[in-house]
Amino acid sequence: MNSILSVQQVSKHYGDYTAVNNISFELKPGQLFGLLGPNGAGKTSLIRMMTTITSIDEGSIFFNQEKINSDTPGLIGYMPEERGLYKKMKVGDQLLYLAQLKGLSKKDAKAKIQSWLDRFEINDWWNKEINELSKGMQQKIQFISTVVHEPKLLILDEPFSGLDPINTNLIKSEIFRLKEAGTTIIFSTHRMEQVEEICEEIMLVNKGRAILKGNLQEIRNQYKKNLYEITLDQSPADLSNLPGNIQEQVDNQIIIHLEDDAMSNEILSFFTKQGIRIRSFKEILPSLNEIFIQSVEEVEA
């Protein structure tokens, strides 16, 4: 399948210093990937070059098979993480002038608009002001303005900014949807957590170089230290033969090393002979962001 777009060893410089450094990745349709890292890592220079906002000092992008260009930015779909709504406009007046920018008829854009009203439910919203409204309330609108004309590539920057709990689900929800009627989604953020909800191929960039990437299930898999955690029906009485060494215990909740897999049969013949039950034993996986600290340590050691 080609791919929909490809960052070629792509490079920016502001005077001495690199904001992008050699960086390459492709992405192919119906893909939700994680641009990662802390703030001032570059994520949001890289983003820049690819909706041509600035210029690329090194390398090339191609975004559906052809190299970006002035076009470019009417297929793509992005929500900087600094809003751009008019404050003093009304919704709908806003939202017909932004989606015409790309490219749809009035009547198209409004029929548009108004499906994705009804969807999050919020149509007597179109006569009230962007300054009436909360910043989450605004956000569901800048997210509107950066569907609506259907982009094949969404590029969303730190989405859940300033969203309760309810509003996040909703966006997630939308953000699954468009993904499987085929839109690549590029969603950037230092949030950690919130890309092992929802990415399935990750790249980790710090300090304006790319320093992990790949599938997130396999380098969590790459990254992982047999570690397991064991909850029995009650608290054992006695480990000192138990299998494989002891990092933790709580109570009837321990955690362990052991050195293969195997191991765990050892472990359940240790525990029945004992009369005690095993309620659940699970493999202890890295959470993201310990394997960024780990990876950026590795690159600054």
Second form
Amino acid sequence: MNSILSVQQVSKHYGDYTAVNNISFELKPGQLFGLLGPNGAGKTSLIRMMTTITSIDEGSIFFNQEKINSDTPGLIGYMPEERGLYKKMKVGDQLLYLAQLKGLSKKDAKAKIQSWLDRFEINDWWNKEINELSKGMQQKIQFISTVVHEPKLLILDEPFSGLDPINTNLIKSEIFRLKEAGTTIIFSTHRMEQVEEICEEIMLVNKGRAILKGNLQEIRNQYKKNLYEITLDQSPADLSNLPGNIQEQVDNQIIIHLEDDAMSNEILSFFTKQGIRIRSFKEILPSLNEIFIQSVEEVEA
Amino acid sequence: MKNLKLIIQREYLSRVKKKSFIITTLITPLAIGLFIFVLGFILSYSDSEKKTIAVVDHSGIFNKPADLAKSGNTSFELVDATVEELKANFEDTNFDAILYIPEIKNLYAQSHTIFFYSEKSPSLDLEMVLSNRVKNKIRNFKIKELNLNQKELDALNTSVDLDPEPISDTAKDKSKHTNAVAAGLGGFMGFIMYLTVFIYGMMVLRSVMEEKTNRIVEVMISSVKPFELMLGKIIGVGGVGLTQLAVWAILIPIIQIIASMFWGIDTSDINQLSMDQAGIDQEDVMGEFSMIMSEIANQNWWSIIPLFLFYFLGGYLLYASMFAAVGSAIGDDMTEGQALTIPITIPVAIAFYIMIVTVQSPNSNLAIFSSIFPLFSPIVMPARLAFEPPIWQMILSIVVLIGTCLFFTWVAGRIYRIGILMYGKKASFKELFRWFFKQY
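May I ask for the structure of the form predicted in complex with the partner chain now, the form predicted alone having been displayed?
Entire complex below, previous chain first.
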């Protein structure tokens, strides 16, 4: 399948400071892509180039096989980290204005906004001023304004910051729904745990460089340390013959390091033979946080 | 282009629909009407208390009944008694004050003291009425006593009018009022320019800052170019300014007329009152007035109005784009921004003072330079318009202003696109300068 977004060896400098350093990646249609990295890693600088807000110093970006140009912003929905709305404007007027700027006709925009307000069960908000809304409510409006023109590519920069758990779930389920409908989504955040549940493909960025990218599951497998956690019904008496090395034992919970994945069954049979009941047995995959820290260390070493 | 239209529309409508805009637009002419009313009331206010003044005349100058005519609420009565007698029984008489005019002993004396006895010292008004009346009487008295000829004396009073005439026969003849009218008109237009540049320029500045503090600006520029956003804002606010000026230009005269009809207070009343005091002849003034009116009507409005609009737009665009650039740099911190706006307000203030001088000598070198120099010309040139400046100066001034406007908008756009995305950076002119040259 052709890629919808192709970033090729892109760099961005601010004076002596290199915000984005030779980054490349490809996005396939319908992908949910996690752009990860600590604050100041260059995520926003990279996004600003994709949305044509800033110019590209080196390299090039293609959207739908075409070099990004003044038509690109209309096909992208971008929710910046620094976001806001016109406080004195009415919800309806505000959404209408932003949708029209994205190229929708007034009639089209009206119908689409109405269906979104219906979806969020807030269709009586049309004449409310943004000022009257709570922060969470404003975020809903902000989200609608980002997606109302049905963008092919949706870029969300820290979309959950400032959201309560209920609204977080609401937006999350909307993100999934849009993905199912074929929207490609870039999800940029410094909170790794948010991405673990959502994204398939990720890219880790640090100090302007892409230090790791690929399928999230593959990356985790690649970084796994063959650690398994087993929880038993009772404290075992004798563990001297247990296959693998015991890393840690707290009462009836044991973390075991195995040289080979295939040995996992031997562990189970070791306990079942002794008549000890097993409550749970699972492989410990590294968290993205751990992977990030490890790969930063590798790069710097 | 379509986006620019949308932005202009929003910037314009969101302001024009605002209650505060509607109120200020409507209230200002009303306030001016009220001011005229209050002014008229104050000026026509006279002592409402009825007073009778006893006149003890030892000089014999008050000899006709007309000499004792009422003035306002004050009436006079000639009393045949000494001041001491009157003072002794003052409580029993119904007089409020005593005016004592001593005998005139020396006909050649140039000063004469009269005495006024009362519980409270006389009002300025009354003092003027009394001394003017007595002065005229003494004058007549002296003429008579010295056997002077009234006609010859009148002949000594000559008023001199200077009528400017052109040397070449083709040039337009000017009346003696032409310059005064042109000065008044020019000063008025210059003042309006000065006000509008400030009011609407600051409006642009505040609006740019607001967008930055609201964090809407990055949402916006993911759809439109920063330059479009800035230009749309400047044009939209400019439209608001034109709307307000147009409403005022229509409403103020209407309210003035209504006010004078309703309250029966005429601006001519005010004039008359001050003339009374200055002792100017009413008919003369009416003549002057109609001449001034015809002089105003004679102005070449077909060129003045379009040119005034041109300088309004040019000056506004010039200063608004500078305000927009500074606004983009300020962000959250208004106190810091104040320092950045000073360099913009200084040329406006200088231009305003040059304008005042220009009205007095419209063809001085300073006036000519300032009406071409683009930072001053939007304020100074309108003040010169009524004096019909040479065509080459007009054309040069217009061309320079258009060029500078384009250049400044371009420069402001370059600073703006960087400024709006800069948070927490302390803005300084050095910084703005760097932004201008930055590749973004």
